[in-house]
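Shown next as structure tokens: one chain only, the form predicted on its own.
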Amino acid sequence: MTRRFQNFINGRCIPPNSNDWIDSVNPATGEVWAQIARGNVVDVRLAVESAKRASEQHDWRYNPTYRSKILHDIADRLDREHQKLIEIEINDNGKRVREVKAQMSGLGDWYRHFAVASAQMEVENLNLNLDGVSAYLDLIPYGVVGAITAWNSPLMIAAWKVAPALAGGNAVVIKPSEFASASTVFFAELLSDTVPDGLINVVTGYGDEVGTAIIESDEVKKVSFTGSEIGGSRVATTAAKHVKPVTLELGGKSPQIVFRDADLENAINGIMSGIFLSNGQSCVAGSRLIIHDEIKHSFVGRLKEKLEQLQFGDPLSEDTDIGPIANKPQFDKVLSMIDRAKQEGVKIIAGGSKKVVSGFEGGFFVEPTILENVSSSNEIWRHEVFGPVLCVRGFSTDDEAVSLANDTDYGLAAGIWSVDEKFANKIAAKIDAGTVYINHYRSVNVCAPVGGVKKSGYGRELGPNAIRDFMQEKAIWLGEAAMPDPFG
């Protein structure tokens, strides 16, 4: 029988207001697996009714060390039981074991993180420089915050959203992607007798019935979306008129610059980690490789060489290295716009087809590849694939090898490989991204943030400031003297 995931509303599972069910699809074997909700805003106005009330309670409010001890208590969980989360996840979305292995293992820390800063969270003076009176700087939860994620890292994703809100005194409503949101479902009734009702609630479903009625719900007060830039225009534009903020994580086009002094063999390991590591479904994938002409046609010699001997498979297995894209419509987005690239004159160097694994050939599996002689008018250099797709430019100049790179709508991520640091840091100033990796690439951490500019959206998630996003700055002014009077 196929497994069916409800909607978790109010501490339980609720089946959907429509009694209506979405297929969820296993892209290793493009059958379907099991079946999630087809939420509406009936379910909608639940789920927010019941975040409210949980937010409004005065111990969850007002007291962040209550706040910290329920988000270490959810670490703790998610520290005994985050095995439960992993094959689920691979199934929704096909994503190697190896890699959910290592993101649910360190699920937990996330929260933890947010625990201890709770806990930390202390009233900021103000300094006024004005006689007779004081200020404090205080801070305030929006209440009901809205969380919509991604199908690529589910519940990463998610804990980016929900840990700092959190912490911040919210309640949330999440709204995972209709392609991979058993997971999401599954970590909230996990942590069922954990968290106190309403804190976290899933409603699943599309984005047009679902996220818009979360959107546009007047108790939802502030949204934290991540998805592409379609999805997050339209998020911009429904918000805009109910005057609500927003933090929208976007798309990218990153570009990866090789300078003819970098270390090769790191540079290839970066490449390698930047585009063809979860297949290219990586928001900040290196899609576009920017290279010295003097070291291009060896470098792309040993990357090709690199590819040719991963292996294609299973994603529950060790051994595999490229498992299947996460989902059908993404899995046709790829080919398609690699077909598009070869009418266009672009020549394939490696990959570029659609790959049949024996055992597996119901699954969404393609040909990680190497695109040359792509030039800067070809839909392939403008536009996110989300996919295993590597578009390969030479230069001659710094000035060129920058002017490349931010050759783009998109400002997300960018690599620089030199092994002169001043100089890589000189160049990474003239980078139009949100964050600049040297001589490393594609790594995260709670400490930093992660946002974008232009195309690939505003606001930050992590960082410093991580749970201030997910609340209001309210000025307390003290009187320290008398008031004159004013017409005296």
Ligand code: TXE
The other form holds:
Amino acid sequence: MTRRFQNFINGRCIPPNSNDWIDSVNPATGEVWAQIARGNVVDVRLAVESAKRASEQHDWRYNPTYRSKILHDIADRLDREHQKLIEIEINDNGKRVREVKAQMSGLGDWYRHFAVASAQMEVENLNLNLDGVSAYLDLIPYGVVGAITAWNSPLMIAAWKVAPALAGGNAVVIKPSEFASASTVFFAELLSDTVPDGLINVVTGYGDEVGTAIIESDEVKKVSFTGSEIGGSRVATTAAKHVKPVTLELGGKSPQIVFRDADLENAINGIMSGIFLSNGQSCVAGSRLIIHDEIKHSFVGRLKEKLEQLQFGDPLSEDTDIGPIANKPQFDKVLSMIDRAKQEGVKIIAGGSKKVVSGFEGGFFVEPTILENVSSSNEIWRHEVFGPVLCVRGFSTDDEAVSLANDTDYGLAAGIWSVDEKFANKIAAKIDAGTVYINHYRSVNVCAPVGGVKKSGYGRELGPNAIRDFMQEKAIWLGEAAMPDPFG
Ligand code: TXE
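Return the structure block for the form predicted together with the ligand; the form predicted on its own was the one displayed.
Let's see the whole complex now, leading with the same chain.
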């Protein structure tokens, strides 16, 4: 019998009110490996009620030291038991075992950081420059927070929302992507005897059913979303109707600029990592290579050689370099965007087709693809593929490089490759993006904010304000001298 993942509400697994289930397909085989609950507004109501009760517990709401202890317990539990999550995640989204292991073994650390940060939260005095009165800043939790996540790295994306939300004294209702929900449900289940009931709830299902119900619930006071530009726009529209704040981490079309003086070996590794790790299914995927005309030809030749050495195969195998695309709609989207690029006259330098992998004939494999002869009007240059597809364009002047880099509606990340650090910093200042990497790419760290400008969204995750983003400021004023008679 197919394994079923129920909703997780108030500390236990419960079947969906609809009694309906959604198939979860293993992208390496194309076969159904599990089913997830098709949640609806009734499940969301139960989850929100349980979250509200949990968020109102006195210790949770007012005692950061207690919250810190629970977050430490979560981190320790994940350190001990994260292996149990690895296979589920791979069955769900096909990410390679080497990448998933790295993500899962670090999962506890996201929670540990916020455990420490929660314990360090202090009252902030406000410098009013007034006589006879002082003020301080109180930070208050929202209460119940909604976390709507995507399929590419479900548990890491959830950690970026759940850990700071909990540290700030909230309870969460998570809606993972319908394409990869199992690991998030299992994660909540794994923590059921570590986390007080109701603090972490998971309702699975479709965006326009479960996601909308979460945003529309009066008791959900803030929503943090990771997903597509269209999804984000819908989420923001619904939230606006309810005057509810949202954080949107949407896609990107991130440029990587390689200057003539770059350390080319380093740059090649950076470009490969930026677009071909995780099959380009990363929000910061460096999908546009902008490279000086004089080095373009040889650089692309070396990228091509690297691609030829990569092994396709089972994402569960340590030897695999390239696994499947995470789900069928995404597989179809990647291939159809490549096809349309071909029709528009874009030149295929490498890849460009689906790949049939022996033993995994039903899997959603796509060849890593390099495209040249791309212009600003091509869809493949303008729109996020979220797949292993690199567009290459040459430049001759620095201004041209900057202008090509900013020739996008998005602004999540960018890479700059030059050994002249001063020059690279000057270029970085001109790039419209939430993150710019110089001679490096793709790393994330709890101390560095993640988020975009333009259509890559708004608000930030992680970084110095991560907990405050899940809290509201309240100014408390203290009169220290007699109030004067206003009419005297
Ligand atoms: O995204 P969706 P999908 C981009 C990438 C990809 C494309 C489509 O380009 O090809 O998005 O992916 C929920 N109200 N990114 O279809 O639909 C949905 O159920 C409330 C970039 O997976 O945006 C899921 O949980 N919720 C991205 C989540 O939103 C709604 C990562 C994301 O789904 C909703 C993933 C609604 N109206 C995809 N509509 C990144 N930022 O890195 C959808 N959802």
